[in-house]
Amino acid sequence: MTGPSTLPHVLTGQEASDWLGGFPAREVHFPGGPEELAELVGAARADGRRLAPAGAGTWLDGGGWGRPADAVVSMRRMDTTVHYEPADLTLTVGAGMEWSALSTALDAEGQWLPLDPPGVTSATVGGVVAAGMSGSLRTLYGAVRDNVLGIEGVTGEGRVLRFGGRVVKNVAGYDLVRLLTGSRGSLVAMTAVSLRLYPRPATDRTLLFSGGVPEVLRGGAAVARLPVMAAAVDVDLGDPAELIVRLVGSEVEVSAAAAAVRAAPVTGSLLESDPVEGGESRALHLRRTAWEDGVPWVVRCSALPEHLETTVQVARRIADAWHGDVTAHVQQGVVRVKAGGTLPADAAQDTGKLVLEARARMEAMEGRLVVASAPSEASLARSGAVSPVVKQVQSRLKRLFDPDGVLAPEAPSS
């Protein structure tokens, strides 16, 4: 899917600083395949260094599970395709393969991979998967977890080791593939993956429905109740508020799913807009994917979308005190928040306390607050405490894969 690679094998000094982009490291090392990222990792486990596994590098403080190592890995080199086969609908990968270049390969076979996570479009195949994050179309085709069927990775000890497989359906045993997925490169730095795809729906229709926030809200809500599978309804808290509904699938199961939308007695009462079609729909959506993509402020909340207005109650406050803007994707129960550029200065003075107030909100209804991306000098929890038990199970998990602590990432603890 891709040429020969025409990355270095290492940035030092400046290089190294502008792509690393604040994260606290020297050296970037641009390893080529598995066994040389194996030797890189045992000289470091030997020196006692620390690194940090990345794809592109645009993950790598979110979400607070970045630790100051003494250099980067990048599996960018890692891009060609290992195996593809489109009538079983599965395809392993090198990790750094880019996702717009997967994505350009398996249009051509009129194939997908139904996986829209934010800042997807700057990512790799493998950040997505050590990422592990979901966008909307997790309620029709699962979670990023759910379409890996197979990892290739270096474990912190520079043992190469494969888990899972090609096929859809792998014998029984402990699920590895799923613990491996959205760990962060805490336990294995991944060098390929085999994924499972789906063909690209005949018909992909977005309907667009405008108002004021309580009544897109509540028509958000309706639709995401209907007995039709809506692939994303999402919400765009500006002024006016926006509900946006994505529907894939053949044109008579579109074309059915659509009337039952507009004949919701809540949506009856929002303007609706010229639907979006076909290639328009999937760029539109691809777009919303870089929503908070470059934006230096990143906040995420997320409870059980019975609670949505709730947790939309928390992510406006967050919202009004920035300066920013707010997204929600309504079956998942997440909403979003951006802000650019500087604060306001009252707003960054108390930003601590607004961050902990929010979060022990989220908390009390069983629900998260991650602060997914803010300044490195901002002093903010990127997340809740952990759990003793989950926290001993964490431990005993990262002492099995990576004893020494060479591989930097690990799961946030605060």
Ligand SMILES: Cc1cc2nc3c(=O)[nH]c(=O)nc-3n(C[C@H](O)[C@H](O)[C@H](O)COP(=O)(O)OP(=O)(O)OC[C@H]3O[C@@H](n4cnc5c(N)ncnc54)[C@H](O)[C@@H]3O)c2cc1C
The other form holds:
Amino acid sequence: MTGPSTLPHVLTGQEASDWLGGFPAREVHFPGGPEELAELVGAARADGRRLAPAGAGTWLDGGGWGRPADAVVSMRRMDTTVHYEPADLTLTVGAGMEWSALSTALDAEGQWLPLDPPGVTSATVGGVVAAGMSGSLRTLYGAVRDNVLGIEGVTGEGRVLRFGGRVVKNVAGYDLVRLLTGSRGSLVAMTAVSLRLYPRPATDRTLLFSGGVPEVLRGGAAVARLPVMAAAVDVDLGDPAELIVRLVGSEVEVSAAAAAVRAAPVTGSLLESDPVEGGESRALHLRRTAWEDGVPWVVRCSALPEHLETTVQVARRIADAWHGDVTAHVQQGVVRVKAGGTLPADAAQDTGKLVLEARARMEAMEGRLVVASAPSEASLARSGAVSPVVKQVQSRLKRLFDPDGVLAPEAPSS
Amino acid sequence: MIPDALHRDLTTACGPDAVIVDEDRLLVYESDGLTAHRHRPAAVVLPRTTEEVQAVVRAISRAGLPIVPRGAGTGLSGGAVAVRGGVIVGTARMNRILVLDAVNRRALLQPGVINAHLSEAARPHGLYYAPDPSSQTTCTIGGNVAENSGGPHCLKYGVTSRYVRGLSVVLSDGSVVSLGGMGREQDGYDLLGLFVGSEGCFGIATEVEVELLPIPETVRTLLAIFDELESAGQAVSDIIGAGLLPAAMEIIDGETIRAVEDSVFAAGYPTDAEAALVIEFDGPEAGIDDDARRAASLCEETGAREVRLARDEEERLALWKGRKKAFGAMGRIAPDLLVQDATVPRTALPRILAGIQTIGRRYGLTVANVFHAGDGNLHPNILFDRRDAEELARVERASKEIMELCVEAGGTITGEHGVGLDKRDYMPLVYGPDELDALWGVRRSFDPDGLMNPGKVLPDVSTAGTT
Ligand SMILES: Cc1cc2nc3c(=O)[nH]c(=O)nc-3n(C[C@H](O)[C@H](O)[C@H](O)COP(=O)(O)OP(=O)(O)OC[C@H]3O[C@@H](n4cnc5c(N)ncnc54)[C@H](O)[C@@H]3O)c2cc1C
Ligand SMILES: Cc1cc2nc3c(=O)[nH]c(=O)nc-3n(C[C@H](O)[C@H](O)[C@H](O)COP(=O)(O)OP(=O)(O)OC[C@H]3O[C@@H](n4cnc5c(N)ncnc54)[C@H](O)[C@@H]3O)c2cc1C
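Could you please show the structure of the form predicted in complex with this ligand, as a counterpart to the form predicted on its own just displayed?
Zooming out: every chain and molecule, the one shown earlier first.
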């Protein structure tokens, strides 16, 4: 898990553009550690330049948090294991370590990081923590923020700060680890993170059912309400719709849970195909984290699980207009919409109105609609209105860590 | 004593019976569970609703006095104590469960709801609230949120912050903000997560939304008896290392066993043992016996002289009794008790436990350890008599050495009790001046005038600390 990568220290010109894939910046720097990064930040601050922290650069505009930058600083060269004692079930690594490399290394020790945010396959550890997004595994294992124990990062003033640590319980001082997790590079550029690990379950099995949309949704809801907690209850709203139930644990445990799932209301009326097992089960879910890969339009709707059917209706209206697809995390009440390149002509015109209407419906249920990705010319508000008090606290925090706005990203507060 | 105008405002906001200024009645609010720190507030006010809290906070702010939130006062770091005077805002009357929503597995609570009452109310729905501090029959959810409290079963389930999904918070200027909310995917900074564990320094939580879990189908509880404390620590480390995930693993050391067995709480632990390890598995019936058997044999391999398995609920409660009543029993054998709360990496447990015993011996002090071993969260309790000034000085030196030992091993000074008043001066052991500056800055982002629970958590700003 060690060995600094062979990347250059800086890219410019065409090489930079290739790496940036359309993100507006002129250079990409690859500092080798926090001190070197602090120097870069110090220099940028002195010259009034703006930097965008990055990992592998897979989702650089940070789902709407990004602002144009003069240069990108990627942590890819900080990819070593700082500390790993398997029996502690904790680990500290450089922020630039590739998620997939880390997963492979943990696998060898019979451990894993049960986090499955979108894009995790191509991401860095720092990028995942900076985004703070979660997937289906959250209900069983907690969100990303529940599994980050410590963060080292460089502020917009070039100070190297370390919060938290590598123990699983820690309440010394306010929980800045949670503040920084999900702050998308707007407060600090993370250089190292400590994470909580779990023993890899002996059995990993995914049950697959298909049927009509209403049946599959009701089946999913019934499974989510069982006393046994599934690791994932997802629904894909294709034709036919598919219910995907992931179970983890010991063999006896998983077999018993599978029996309970098959006995749940409605699932009996669905068509079950062969379950997938072990590595195949893992691969199936990993592929699902890349569901939005390469598409420009991504919307996430969320509300209480009980409102799932309505949330799906709202999401499907958008998907129908955009000729897109819909998938749902049943336990969390989260529904994702994606759509490809050019929207149908009539839809392109009404995009703003469509999203606003959908957002109003979500907010009427105390839910939320986030435009996670959209071409900039669509100029869609990323999220709903933020209360003035929250906005004020957010901007005080930004100023505290980055008084001169050297770090490009900013918390959305439309 | 508070100014007349403030007295009038508080009375207008909450009614005369909700305002306490009588010196005798204020005595109760002088300290929390850590009786070493005593400071009498100028007044106590007991609002019933968010609106009343807003009115009360505005009035105290206008008077320029400190605002000290308080739940049940079971805290163990001097957090709910009015060290700089001012008014305690107690949540005792805000004790209603507002929503118990079984379908979405959540509850909406006023902050004064007692932790255990929530699980009782959820039980008929097959649900419960996972974080279970040993004080759960008295401590409040608001206090749990402010301290980010843990408990024995947090080994498997995680601490309070994992279960808090939404909050309404009144800030020191009287404004109310709503943070998070189940069903609203996080977007923007995680102010909800930041508020949890803020020890009353950011604002007063007036509504708390929490996630509930289905009650596990079944439980297996083991008690392993050891002749050496380090072996018990090793067993914990081996069980985790073997990939088992018990719901709880708690160690009671020899000193504590003897204190418990000498008291009315006697639980039948052998008094010549040096450690008792309680291990509990929960979950589906399928597979649980295998897990319990594997844990039992790992204990035997590390030298347990005896491993008992509870056969029914009555026996289970008996095995737990020594752990649950340890704190009360210790209170009976010494006038004063200094409760520590350091956390270390699990694999360091055997070495640190030995180190703590050595420090205790060197200072001629009795250190009784009863703790959340699975999480590496130690509670070395030093028994002493405060009237003996020389002994008190030794206690303080030993206490600092223990914390230093834990920090050196990669640990921290507090795992769940919070910094409060008690460990404020130890913060520089874990954070440098830049980190402390940032912590101050974050606090001011919520409370620019420094009225919320002043004198807690952070050492006073030095000249370097002004931002
Ligand atoms: C297919 C796919 C779908 C995705 N879907 C979504 C989605 O729906 N919603 C969503 O919000 N995200 C989404 N993401 C983003 C994803 O959750 C991660 O943020 C991203 O994959 C991380 O990859 P990276 O390491 O390349 O980070 P980058 O793409 O380089 O950076 C991602 C963001 O994190 C910040 N960042 C990265 N590293 C650091 C660091 N070390 N310190 C501080 N800040 C840092 C960047 O400034 C940027 O804002 C998706 C990604 C992919 C590939
Ligand atoms: C016997 C015993 C066993 C214990 N076991 C454990 C244990 O296993 N795990 C554990 O973590 N702790 C334990 N504790 C410590 C204590 O019970 C917890 O810290 C508990 O959460 C405190 O709750 P409380 O209602 O008593 O809060 P208080 O002591 O009244 O206050 C604690 C802090 O919370 C703040 N506060 C209270 N209410 C609010 C609010 N509504 N909004 C904002 N701030 C607020 C106060 O200002 C103070 O800083 C134990 C204590 C005792 C006495």
